[in-house]
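One chain comes next, on its own, written out as structure tokens in the form predicted alone.
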Amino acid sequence: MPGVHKKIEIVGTSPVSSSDAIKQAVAEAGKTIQHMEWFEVKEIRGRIHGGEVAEYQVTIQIGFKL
């Protein structure tokens, strides 16, 4: 991968999973990053409700070609 890159960091949630987190965070960011080509999950956690997980929060970074 040559070239300059940059790094951001966001959090995606889901009542589903972490995986599903992720991807909605990537979807997102998609619509105004260009050329997005990595991420890396630097956080999982989540909230409980009622005795049972209610959603997943992943912190991501994701990489970028400026």
Contents of the next structure:
12 protein chains.
Amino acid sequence: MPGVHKKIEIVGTSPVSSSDAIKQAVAEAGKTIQHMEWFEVKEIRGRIHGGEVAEYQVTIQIGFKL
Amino acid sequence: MPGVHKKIEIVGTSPVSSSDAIKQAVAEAGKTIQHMEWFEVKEIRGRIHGGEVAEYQVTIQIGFKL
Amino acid sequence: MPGVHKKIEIVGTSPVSSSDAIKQAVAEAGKTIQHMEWFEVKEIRGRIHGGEVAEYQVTIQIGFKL
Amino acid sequence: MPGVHKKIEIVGTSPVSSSDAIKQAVAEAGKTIQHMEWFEVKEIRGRIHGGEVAEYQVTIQIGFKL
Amino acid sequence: MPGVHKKIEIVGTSPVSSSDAIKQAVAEAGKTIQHMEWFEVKEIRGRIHGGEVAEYQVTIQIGFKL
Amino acid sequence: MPGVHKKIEIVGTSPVSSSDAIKQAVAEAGKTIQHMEWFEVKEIRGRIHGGEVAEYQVTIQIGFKL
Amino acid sequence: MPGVHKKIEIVGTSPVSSSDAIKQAVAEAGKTIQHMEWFEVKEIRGRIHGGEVAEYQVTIQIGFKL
Amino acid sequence: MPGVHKKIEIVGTSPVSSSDAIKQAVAEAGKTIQHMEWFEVKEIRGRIHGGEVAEYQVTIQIGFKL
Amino acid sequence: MPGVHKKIEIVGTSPVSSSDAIKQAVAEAGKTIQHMEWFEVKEIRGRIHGGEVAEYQVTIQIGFKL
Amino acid sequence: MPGVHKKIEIVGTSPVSSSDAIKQAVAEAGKTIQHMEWFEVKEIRGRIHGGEVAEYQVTIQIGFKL
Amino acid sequence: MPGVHKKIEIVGTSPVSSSDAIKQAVAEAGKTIQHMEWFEVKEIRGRIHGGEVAEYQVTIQIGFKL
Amino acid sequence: MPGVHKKIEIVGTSPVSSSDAIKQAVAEAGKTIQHMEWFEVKEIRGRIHGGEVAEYQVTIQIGFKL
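Next, report the structure of the form predicted together with a further copy of the same chain; the form predicted alone has already been given.
Full assembly next; the chain just shown is listed first.
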């Protein structure tokens, strides 16, 4: 990992699972960011609707090369 | 989110995944609590049996309107 | 849980999900450790490649009887 | 503080300030709980609407005598 | 630990020791709660009077089966 | 909260109160960011001058829709 | 901030707001300490009396030049 | 707890127990400090000698009225 | 403490007190480890049975010279 | 520090020391950011190669005036 | 470490490195405190000037025998 | 980082700097461990003797492939 990297913080959502919410966040970030290398999970939470889990919301930090 | 909410802490379990353990916790809490709106994951742990993961145990806080 | 236990720290990886990465870590640890009883998730992170999640990396502590 | 106490977790909201959100949470809790003695702030967050702070949301724990 | 559990937060006090304060908290909680299975210490503090420790105050979470 | 969100970290200041410092941070961020939805307080500190509080400095994370 | 500084920990109280409790703490500390430069909030809690917030208690660290 | 308080940090030691180490810390602090009101445990550690616990070392913060 | 040390993590149990659980952990570790020098408490929890504390479980890190 | 500031998170690397890694991060950030005022260290880690420290990786937050 | 110790919190600064900032803090504290035995790093931050690191600011706790 | 890794915790010491203490820890661990890949700093502290820093003590976790 030589060189300088930046970390940004993104919240992905998914009705399926927390792992899928991470995939959504990375996919969306990849539309504008090049050279993404790793992510770190900071928080897992979610929305409840009608007595059931409606969506998982996962906050991740994404590291990419400047 | 206007109005006052209460948070309770529940531990759900599942042999399948941590996301499924969250669903179990919310479903069980929904039997006695109305107006649940969100959850926050506080801890993920589990039981091992016979050298394999026997169950995921996920502690969540559930927020609901008073 | 009577008796004295030890905890070790293992990082499992999986291209599928964080729950699967935990299973990989427990399975690998089970090759050399007897009497594993529980695990605790300490960190969830992962590697990104080509703009997509390449693998989930989950650090767990495993408790086993001495 | 002799005797045994219980702590519950409440989220109060206010459009005015975080201190006012605490007052709202305590007032609401007081409708059903006797002998409240102290509170501890756990989290301060809020909702933004139209580019401005719409409400402060303060999570507190309230301690009361059983 | 199959099934869903709930955690509540209790503060026990004792003039003797922090371990005794835990026992007081569990004993009091047991008057109204069935199926308590474990506790987790969250905070240890206390009151000082006349230049000496007057009481230990230990906050624990108690887990019990719903 | 469906869709992917981003969080940025801003420090607002105010000579009046910590709640006012949050308002200043949100107002400033709103000049360049659309669709702000929530904030989370990360740190409260401040500057002292002449033996009195000169300003409150509140670090918040702001979440907005991408 | 060249030179060596010391930090002390003070608890201010106020019936009005948490920001006012900070002011009270700084004012009291200023009676015996010169060259105070900044404060950091460590904890916000308070006393409840008669079902209402009786006072805010804010623990701050104050930094001053030696 | 009206008025302004100060917190200092003391490490007490005891070969007997962690609760006794707290008592030692409070007793020693009481030789020079008036109006001590409460303590908060920050860390519990200790020294091992000859394969056995030689002493418990407990770091506490003591709050007293200025 | 010159030289390089290693830390391992052990969970001791005792029906008597948390301080006794630490002693049990150190005694057990001493059967296979030489030159143990200090311990650090990481977690205090326990098992409840029949409405009473059945055992204290204390997780400690033990430092010893390599 | 009057006015509103923003914080970004950067990871600097250096084969020499953690302090040098901070310098690298600040120098790189300075190519695109004006008015940088302070940094806060969030994490120190590194890469090992051939049994030796190959590089220090230090994550810092940089605060700058908007 | 038999006997009772006190901990104070000091911020040292240095334009050279974080390790040098610790030395400055200890040297300054040693002018008025006898029997200093250990330090613990609590925070590493610093000031940026002209796009470069101007000084490292390291907050340490110093333990000394009463 | 495909495959399963283990983390161990080591304390390195150096009279020179915290970065050098990390090097000492890695070098010592390398005598018995193959395939070390990264380290994470967990704690920086040290010993004071004669009013000066006598040694830096840095606790790191080292990750290596099983």
